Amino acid sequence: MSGKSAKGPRTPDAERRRAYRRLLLGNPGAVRRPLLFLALAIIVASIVSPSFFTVRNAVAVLTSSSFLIVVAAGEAFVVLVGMIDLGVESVFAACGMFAAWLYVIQRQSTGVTVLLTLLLGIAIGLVAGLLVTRARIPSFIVTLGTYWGFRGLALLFNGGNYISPNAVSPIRPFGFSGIAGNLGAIPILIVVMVGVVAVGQVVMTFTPFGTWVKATGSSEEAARAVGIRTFVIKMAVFSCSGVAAALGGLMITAWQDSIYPLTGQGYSLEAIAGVILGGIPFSGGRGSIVGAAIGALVIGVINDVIVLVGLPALYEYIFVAVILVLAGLQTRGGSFVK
């Protein structure tokens, strides 16, 4: 058997090549990556689309971006240890529904309403991650299980109506719409996306716990073998996720001032792309937070071109679909951008 590898060997052109993509797009998991699948986005836009490149369009953009660059964070925990989780974004609505249940019907304060939330979306992951690892059900199944169950609990908040300050009288209006203010002329959701991802990028880099969750992913036997409890580590992300989820959904309350049951539909889909996109592959063990969140920013960019230059709302699938090919190829081993 020859001692060649299956794709022949290196020669220095090809080692050249290698070292050319190296300098122009960084490492695999690099956020050199995504920055470039960004900086073509915008550039592509801003050609389509004029109005695009200016200052209210950025904020505009950053700002309905952040639920999803919110949940997209949340996402890249759990695909770091190589899973997925399909139910964010019914997740995303049901907390969104139950904290202006609580608000407005059950007449809650706000810190009750805030508090219960996130731990509601903590709870779903801690019993998703508990199924993954106790149960030993793949994540597939448990989080396709808590998309289509969240989802019709959203439906069964309010009978499947909406929930806004006008459901009572007198009109209550939601105690946390402050988030959807303004800081200065910054939006506070801008603030708390940037917060969120910030917090997300510094506990990956610089705790063990970041270190332990690129373990986990990279290969789940080692690092069972050095003293890792990987089952713990497993339920953490998915509580990473789902209180990502869980703060999304009161982010999308407050500035719509209203919540749907199907609030945030195509949220798991469009949240794992971005991830994808990002740097981080299915088989986890790379990446950065960050990565994702630009991952995600560049799934707002495209959103934004379609509604700037006028096409049907249903472009945006067609997009996703091209994304997210695209993020696999830039995930692969081998060639193209590795």
Contents of the next structure:
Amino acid sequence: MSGKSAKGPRTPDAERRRAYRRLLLGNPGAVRRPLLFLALAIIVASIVSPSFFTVRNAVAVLTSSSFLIVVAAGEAFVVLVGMIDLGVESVFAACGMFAAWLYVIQRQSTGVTVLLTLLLGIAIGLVAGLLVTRARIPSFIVTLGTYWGFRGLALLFNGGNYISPNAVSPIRPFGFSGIAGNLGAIPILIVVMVGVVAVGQVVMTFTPFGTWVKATGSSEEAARAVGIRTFVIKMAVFSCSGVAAALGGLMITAWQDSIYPLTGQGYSLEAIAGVILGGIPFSGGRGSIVGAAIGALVIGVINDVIVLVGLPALYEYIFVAVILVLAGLQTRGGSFVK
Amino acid sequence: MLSVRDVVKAFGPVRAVDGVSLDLFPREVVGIIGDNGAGKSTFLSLLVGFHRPDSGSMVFRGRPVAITSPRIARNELGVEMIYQNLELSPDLTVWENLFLGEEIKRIGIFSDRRRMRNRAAEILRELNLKIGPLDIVSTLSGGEKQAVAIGRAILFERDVVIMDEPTAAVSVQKVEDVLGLVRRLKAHGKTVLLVSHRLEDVLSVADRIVVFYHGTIRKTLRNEGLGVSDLVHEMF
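Rather than the form predicted alone that you just supplied, could I have the structure of the form predicted together with its partner chain?
Starting with the chain above, the whole complex follows.
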């Protein structure tokens, strides 16, 4: 017995269970839930691999997860309005290739390279947003298109080959490679990642725009009824997703000192898994950027453990699938993506 | 306060509103009744800016106005509509819903959350509600949600509040609570346009009752000694 009738009030037992659940997990969309998932992942990882729970490994996990976390932070904005961006991994790769091509092959300056790459990410997001809002094509289909289209574009930049500073003679080291350096003992990639998540969360919590994003996901009719231009909100969130993917592409290019057209394969679904794990339901309307970042970090922890234990990389897919289903169970009740 | 003269609105060959004239005064409740398709909803949509009349005029506080959008209706004329499905964001808190679209800002782009929460708490106390500003709207009862929607009208000092079937989605015990809120709006000096098929509710609170029929106002009645059967007789 669930303790709850279809139309009547909950029984005292059900109320007590609900109260305990709320105490443990917080309200739906709260950060407490993904933190619990992260704690569980760390505990299991530490048991399975004693070398996991060291400062050095923690820094390594945070660094290697920073790209996915930045992408997930952008994806979170889109999911919060009840939509989805499947194309982030291709935008990630295409923007990384674009940056490398601009800097190494076209010999542009660091400033121009970084600016144009981020603008490309924003432009891709705006186009996707236009197709969704004005052409009324479902976001699933539009971003499936960007997924294929920009993967193809990434392959075009250097005939399907990777780009590194060695592509030209004399070699031209990436001017933005400083992003892969350290600030004292802390990798700058981690600082950038924390900065992106912090800015995203501040926008969501402390600006009217953040409220309008959640309102659009919660009830677009209600948002429009009070005068919120929901089509502008949707275009803006796709731009957030695009620029985050572009920044991630820059970051990984600097870190790897090269970029491959197929870099970031699987990031779209991992970012979405991280967002769902972080407490944002597919229907949108509630959740946080910090939660999505924590969810993405759980994915990063799993990836790290798989490497430490020596399991084949394909096990990552199985673990992510299990966690995604478990995460989906805790956000059930939302409708399908719009 | 608001005068509507000979407004017409057609959708193709159908004249949904056909030369309607109506005057609205402060501190009164006007019941709007009529059969389905009588033109009530279309007329209200003209008042809140969802549609523009094909002809006719509107005068607000002595000056001609053109209500071209809900934003103008709300911000410039103080006309607020409370929809039958309430149009609240279920995942947001009470205070976020109260201020949605009209947030109080601080340092330009940031929301003044504390001021909004405090003001929301004041409004909830004024309405004698046992809900808090941080409550999530999806956890509220139908009557509480109705009260939140009414709270917006009080918060932003709307002069004209249009309520579309306010008691339709509310339990029987809560109907009187909602009607009490209507009386409180009137006591605040508002004009309330109450659209309802529940004629007993209209009789309970309305000062005047306007009967719509085939896109026109068939009759305007003062609510003095009227019964349900009188209204039904006028509607058909």
